[in-house]
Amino acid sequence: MLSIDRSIIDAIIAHARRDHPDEACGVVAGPVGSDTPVRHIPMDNAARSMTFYEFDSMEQLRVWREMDDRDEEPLVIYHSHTATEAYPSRTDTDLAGVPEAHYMLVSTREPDTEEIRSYRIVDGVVTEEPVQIVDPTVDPHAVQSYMFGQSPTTVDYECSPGR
């Protein structure tokens, strides 16, 4: 399963918008070792295409290092589809040389919708996994929905001057 956070997702998400029609890519960094995905990293499409990605070879050399320096590792490897589902091509598939990474796929076809989906892509075998976006902003043991007026006594509201 990959756990997200929804600012990074949201991130994504509009950095597919803004290349559309073109696909967009990037990767999304995180601590060696941790499955945490924490500092997005938008990237140039040098293809410029509606149909593949591809990494500028010189830009993805300084973000590998970058990430080497930092003590991080691509955790999660993004591309945006244009006009299809979220979902793998052959090319895609193909491509995918790094086997620990979760490989995202965002779907821009629908101008109102989020489709966000996340696969493991090993020796060519694609995997769905389910994608957990994480609100840091809320706390998930507090409660989530109210019910005012549900008490059975009447509350008088009205304050009356000698009361």
Second form
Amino acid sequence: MLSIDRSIIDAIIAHARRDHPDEACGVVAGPVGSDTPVRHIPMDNAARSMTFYEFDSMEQLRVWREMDDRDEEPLVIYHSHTATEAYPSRTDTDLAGVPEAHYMLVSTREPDTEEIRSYRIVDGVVTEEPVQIVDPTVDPHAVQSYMFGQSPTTVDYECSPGR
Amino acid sequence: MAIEVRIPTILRTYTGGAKTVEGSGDTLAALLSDLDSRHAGLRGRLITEQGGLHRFVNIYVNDEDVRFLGSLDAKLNDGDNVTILPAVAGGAFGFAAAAALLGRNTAR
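Switch from the form predicted alone, shown above, to the form predicted in complex with the partner chain and output its structure.
The next block holds the full complex; its first chain is the one shown before.
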């Protein structure tokens, strides 16, 4: 399960919308071993493509060093698909080189709805995981009843069926 | 002559889990051969069967991408720091050539 703050998700979606129709990409860093992503780092897509993304190698070195200096690790690596679903492509799977990261995909194919999904990709094997979006700004006492699997301050996105 | 080499998680299976290892060599090619003598298989994850650097691996000498320093011919000096990072790349579709370039299927 990936648990992540609503404000970070909003920033990632805004980045993906801004770069649409090109793919957008970036990282969310968090303290080593915490599994808590806290620092959103939008990255340049050096490929500037609608169907491919690649971190700029020098920007990546700078950002990775910075994480090292702050005792952080890349907990989430995200990119957008701009015409297809938020599921890892063959290319994504073949090139996934950070087995400890949550690979998040955002689809911007629909202008009005957000599609966010998260995966582990290890040795070419893709495993989807639920995403829990935490919203600390919501007053937990403001809502009197809520759906199963949700609370006033969190929304759980289950894995999509059929995969 | 010692050169410190930082190893990314995905390649630490070759270094017994070590984050950094030491090696020697006056070029990147020589360093990778030296490392492979103690960490067998590591070189094969970085260099293609054709003998070039893998497209989706980044290697840096100090603060510079070795692609700007002559790639495998990049000159090394005692005390240099070498960093290996997996390139972060992917995309929706079409880039089948990417996987072919990587040669992952044979490397694994």
